[in-house]
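In the block that follows, a single chain appears as structure tokens, in the form predicted alone.
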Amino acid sequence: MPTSIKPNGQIAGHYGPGELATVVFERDIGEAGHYPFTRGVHADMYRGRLWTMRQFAGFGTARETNKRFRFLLDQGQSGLSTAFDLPTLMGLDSDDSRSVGEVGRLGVAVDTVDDFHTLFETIDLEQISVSMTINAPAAIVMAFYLAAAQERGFDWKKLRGTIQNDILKEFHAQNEIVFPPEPSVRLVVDLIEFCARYVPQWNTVSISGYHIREAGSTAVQELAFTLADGLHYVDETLRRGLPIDSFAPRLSFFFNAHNDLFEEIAKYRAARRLWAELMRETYGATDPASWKLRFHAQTAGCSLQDRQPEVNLIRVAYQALAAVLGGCQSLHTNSMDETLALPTEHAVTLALRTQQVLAYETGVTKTVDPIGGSYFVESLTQQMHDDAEGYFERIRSYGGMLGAIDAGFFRREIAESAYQYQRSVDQDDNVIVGVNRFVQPDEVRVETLQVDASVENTQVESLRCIKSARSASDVLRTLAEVRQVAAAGGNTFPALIEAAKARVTIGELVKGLADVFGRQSLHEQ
């Protein structure tokens, strides 16, 4: 018989027909592109299509990254995805003196619509899919983005991709927060609704277990966490009034590749399961899209060493396998380097590489979920998906998801298994190669991407050329709009393009909100 779930998370024993006992096949796995959606959301899988391969990237001003993207585009890359920096990340403008020395350092600098359109400059945005990874400030990005858009005559309609907008994981993990809980998730509401009506096509929240994984969650508490963060979104859109088939099917997930192989695939199938048995039996939806959990996977940043950087690469590759063999839409590949800065030209391009390897030499992809029927994996998918209800029942003993975020759970659960973790590497339970065994005493350092210093000032002079062209009337009059428009409880997204195409920057817009909604500094959690 099988040992049970370590803490750490680690698997042990052996495992055969007995431990699929109480596994019913039509209703807990079933066929891939049915529900409960155990085996994939599609029934081809990749034999129908492949993954997107969707390389993060971002730095400096928009204009490099647009180089960036373009060439990530002629290697192959087949969607974007938009990484920003730290200030924009919490809604400051390149020019305030918090942003000094962090200007497109960890990401492109964004501060107005402009630096969209040069951002995606020769971009063809209703053939390519573009991700962005933001939250705090999400909304105030995607008006731009589609405002953007709009003044280069695309049509929303026609437009695809997938904005993170998941401020319930900063709350729990990630703490790049601006606004607190309940006026935040309440702007995540507005972009849904939004885009529901007229930007169809759009992923409107990329739910997401990464940064919960990242900070040193399980693989379990990761599971379980991301999809009551998913609830939380789908019972706070209920209440505006939107019914449950008009907004679910856009529903995103982004998950952790990490290292444990069969773990990693166990989680990807129990999240399929459960989110469908919860959208169909407890929220009655019934269009079949709803049920589909849709998920973005990126290879785990927390597992890359600055040790024997090379060695990255493998690690990378065997946690895209994981991915994959999970079934994933979407696949991020870490590179090398990334321990040490951004990725150089000719490390991002070795991870994109690592992907088209497995997708064209590997034959994982010539067969439908080749490792379902695995009684390892099928009753590891069980136990998952039982641990991750025991999950929600706490969760709901709290009150629901704000309760147990002012109760500080979610922190204690994540602070004590990193704490674990650590400690079986400390203690050498846990091997890391290059670290605590195989260590190398004289290594090769790998050539890093440096970000000009100059950068900061060209970002902060094209912003002051922007704010002295523009109509001051025109910001004075749509700031005002955006905090009336927040005030009286509206949605507060028109206001917002209206004050994107006035080149309000983003700065300014996120001050207009905080004089209505207030500000929630990291020690309040």
Second form
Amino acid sequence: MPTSIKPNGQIAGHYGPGELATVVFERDIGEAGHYPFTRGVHADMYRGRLWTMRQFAGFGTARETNKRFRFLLDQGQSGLSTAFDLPTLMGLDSDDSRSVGEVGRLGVAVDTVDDFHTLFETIDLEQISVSMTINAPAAIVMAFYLAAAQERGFDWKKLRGTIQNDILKEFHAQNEIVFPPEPSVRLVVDLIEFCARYVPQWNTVSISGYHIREAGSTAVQELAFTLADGLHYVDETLRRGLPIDSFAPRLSFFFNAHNDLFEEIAKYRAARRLWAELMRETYGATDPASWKLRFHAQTAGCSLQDRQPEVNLIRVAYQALAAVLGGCQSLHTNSMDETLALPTEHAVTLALRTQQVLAYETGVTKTVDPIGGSYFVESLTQQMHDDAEGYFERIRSYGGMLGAIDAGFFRREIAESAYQYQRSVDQDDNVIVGVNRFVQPDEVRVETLQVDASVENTQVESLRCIKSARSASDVLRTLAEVRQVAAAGGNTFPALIEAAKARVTIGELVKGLADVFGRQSLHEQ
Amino acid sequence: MTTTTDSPTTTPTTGDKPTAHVRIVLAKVGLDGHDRGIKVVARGLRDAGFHVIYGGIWQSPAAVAQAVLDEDAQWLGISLLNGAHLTLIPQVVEALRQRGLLDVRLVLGGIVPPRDIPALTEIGVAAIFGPGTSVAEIAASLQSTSARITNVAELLVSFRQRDRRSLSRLLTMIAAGQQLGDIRDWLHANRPANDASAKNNFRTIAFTGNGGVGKSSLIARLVAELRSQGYTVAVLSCDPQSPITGGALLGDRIRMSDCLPDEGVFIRSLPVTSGSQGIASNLDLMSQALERFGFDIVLIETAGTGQGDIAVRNFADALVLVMQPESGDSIQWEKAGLLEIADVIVVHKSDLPGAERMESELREQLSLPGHHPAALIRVSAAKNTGIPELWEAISHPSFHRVGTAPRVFPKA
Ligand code: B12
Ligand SMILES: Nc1nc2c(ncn2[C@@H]2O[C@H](COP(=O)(O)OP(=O)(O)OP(=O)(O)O)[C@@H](O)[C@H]2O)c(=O)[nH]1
Ligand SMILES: [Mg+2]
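Please could you give me the other form, the form predicted in complex with the partner chain, since above is the form predicted alone?
Starting with the chain above, the whole complex follows.
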């Protein structure tokens, strides 16, 4: 039983050459490392290099998170991924009245560039790639990162990493929204433009389907909405006057790895093929790097259960297998205590070990795209490819991305799928082990992480010290400059970096920008 | 995981008619944006026959408590997945307490670690529903609970003392058609002394138009404008209820959430049954009750079917017909005869293409013989433009017409 309700088409019991009648091998499948990249972006795939094992981490203060980062690196993790707390994600300072109770709770609390110094202390930013999950205030956080890196003497040209910087899916699914859609997208483009020039190895957007799927979408909706978001960023960056090949190679993607193994594999394959076709045929990109859809995957948090939490380890392992058979470039595996709290050190270690077993023991890395040519998967790939195109058409009928957002199209579609899914579980049409089948009365309790309640005070106090030590006139001057550039329509980055160096806070900068851009209140559908 | 501290009783107390449909307010407080679960629960409860008022994310505890009060809900459901429940839930409880609402049942859903449960039940959380709970299980625990005061005489005494909850209860009784005779008599006997009194600027204004044309968004902007002019405002918002289950998901309030919390604003969501012509019954009495309570202006949002609007026109001071560009709305409303009775016609979403064209077409249409001079205004709630103009048109004396439609509800 598939984990999602497919709007178009059903899964048959048998697949053979008949189902592939319309598929042209050279055109639609090809070889790994070659257009349209259905089989993978690299010719040698994991034979050349394994995917990056990158666990999303962050809680408490920058100091505590720095400790967790170093622990993960010691355990053999190959890249870092930063989770910020809700105040930061919403562009609020730790001392804001709206932040009370939420500082450092779901991620790391940061307010100024000094927190970025602490966060990456002793970590060589020219060696380790760093990912940061932040959206509405992404430009500000990137400016802080670049300012801190410069203050530590690192060369921007050597920095590697990814910033999520994908505001559109916030409007569809994640709800971290500060500014209205138009100025929000403009900030995304500011970052793309600035990094294309000065931080060339940085992935400027992580165009994310993960959140869309977690909010309840089907696999096809995840695929279609994500690519449509990507196309909107491309259009807007082209309007800024950048040539396609100057920025497209640094757009990256982020997909979910859900339970339905073959559906997920087909989704990644269809995504690669669609993106390559769009970039080469529709946008005329000539650099093959622009055609390649590279993606990070995370196993599906929403598939994990409260009951019999250890069973989650097994779900995660299969989901990770789907991501790897689908050719991901980096992977986060969820921890078994997903429904309880942020992961404990023990739980996150098991999650990482799951990837390591997959990479080193199962042999799936030895052959490039071992699934390629499967009647079933190739046919499913074709079907998802076509279904996604159907969604592109529907989005166009709303006058494009912003029109569709305004009309509530994405939120409605996602909420509908989420509800249908819940009903199917409640009616036992979908079996979930331990929830509606194989229920076990005496439950195992697992230990959970508890964020120290003193975090908020510590962070507020350190912010107070920073504020009293900085130059008030520098703060005013650099903030005024940010407002001025925002109003004039220029790239905000140089001004944001200057403000970062003057220890202006995230909250102050967001407020400055909001004075110019306005604020978006979320009106749900 | 479901934790129920004391099982909510499903048997209503003696002598009290159980409310046919349980009213529940659902909302999220704090910065938490995880809304998948609460939206699923909202729809699931609607399909189980509940009247669900979904207040949305990022609500303040005070706004949530005001929603419970004004909506006369028996249950409040909060969803939190951000781990801040030990900070936020006590604030919600305190906001309920300040409004005398501690008898309202509070339930919680989302991520709550077992060690935090005792602290929450201690302050009055009735039940906590975690991941993997079926909607049926939730619906089963949220049945009608407490006895409702139905002694209308008592209610009216406290109503007169400006007890807001009594107003809210009174509206519930009027909506349910209970003791209408007594209430009508009382309202009549207690009407303001004369037309020239301070109350003479009291107005009821009705808004109609197709689903999704932006009536609620427009009303939200108008409420803000009226508040800035010093008026107190009540909104009666009609939304359809399912003909099969009788359940309803009342979604207008969420569009007006930016106006709250504010004691000078009262919002009541009203489910309307199919075949009721798009308006709740006895809207005229509700409007009178709100006036007697002291609200300056009542705004009514109809569910927009056309027929009921003619009835509304009978007691409202002005009828505003809302349309959007490129929709074929104008032809439809012409046929329904509404273009003839509307006082103000709004070309809404004027930020969208086609608004100007629609306006000029309508202008032509309205200048044909047989049409009375309705005002035509272009408005965008999204861009917040045209709102003062809209109010000016609505409050224009020429629209408080005499002769076209007799007023059932006298001003004084
Ligand atoms: C889906 C999800 C997301 C989606 C949310 C999409 C959306 N629009 O809702 C995305 C990917 C965007 C997301 C983002 C984040 N998430 Co998240 N997310 C989850 C996840 C995996 C599932 C939640 C879910 O929707 N489940 C499906 C629904 C149907 O179930 P439910 O919400 O539990 O609801 C059921 C019951 O709880 C109950 N219920 C719920 N509400 C109500 C209300 C009432 C009145 C009643 C009666 C019942 C009820 O009934 C429902 C049906 O059974 C949970 C972990 C988990 N498996 O639970 C983490 C989790 C909640 N997220 C977490 C975190 C940290 C975050 C982020 C802060 C990460 C970051 N630093 O960037 C962001 C914050 C986003 C934001 N704006 O707030 C943590 C929170 C940790 C904690 N509380 O201690 C969790 C627990 C994961 C973890 N272990 O780390 N997330
Ligand atoms: N472009 C544009 N969209 C708007 C405007 N006002 C509202 N909307 C959108 O129109 C949709 C419907 O808005 P509502 O205010 O709920 O409309 P409604 O008429 O009250 O809807 P019902 O109560 O369901 O009949 C939402 O997606 C709003 O975001 C506007 O001025 N411009
Ligand atoms: Mg409405």
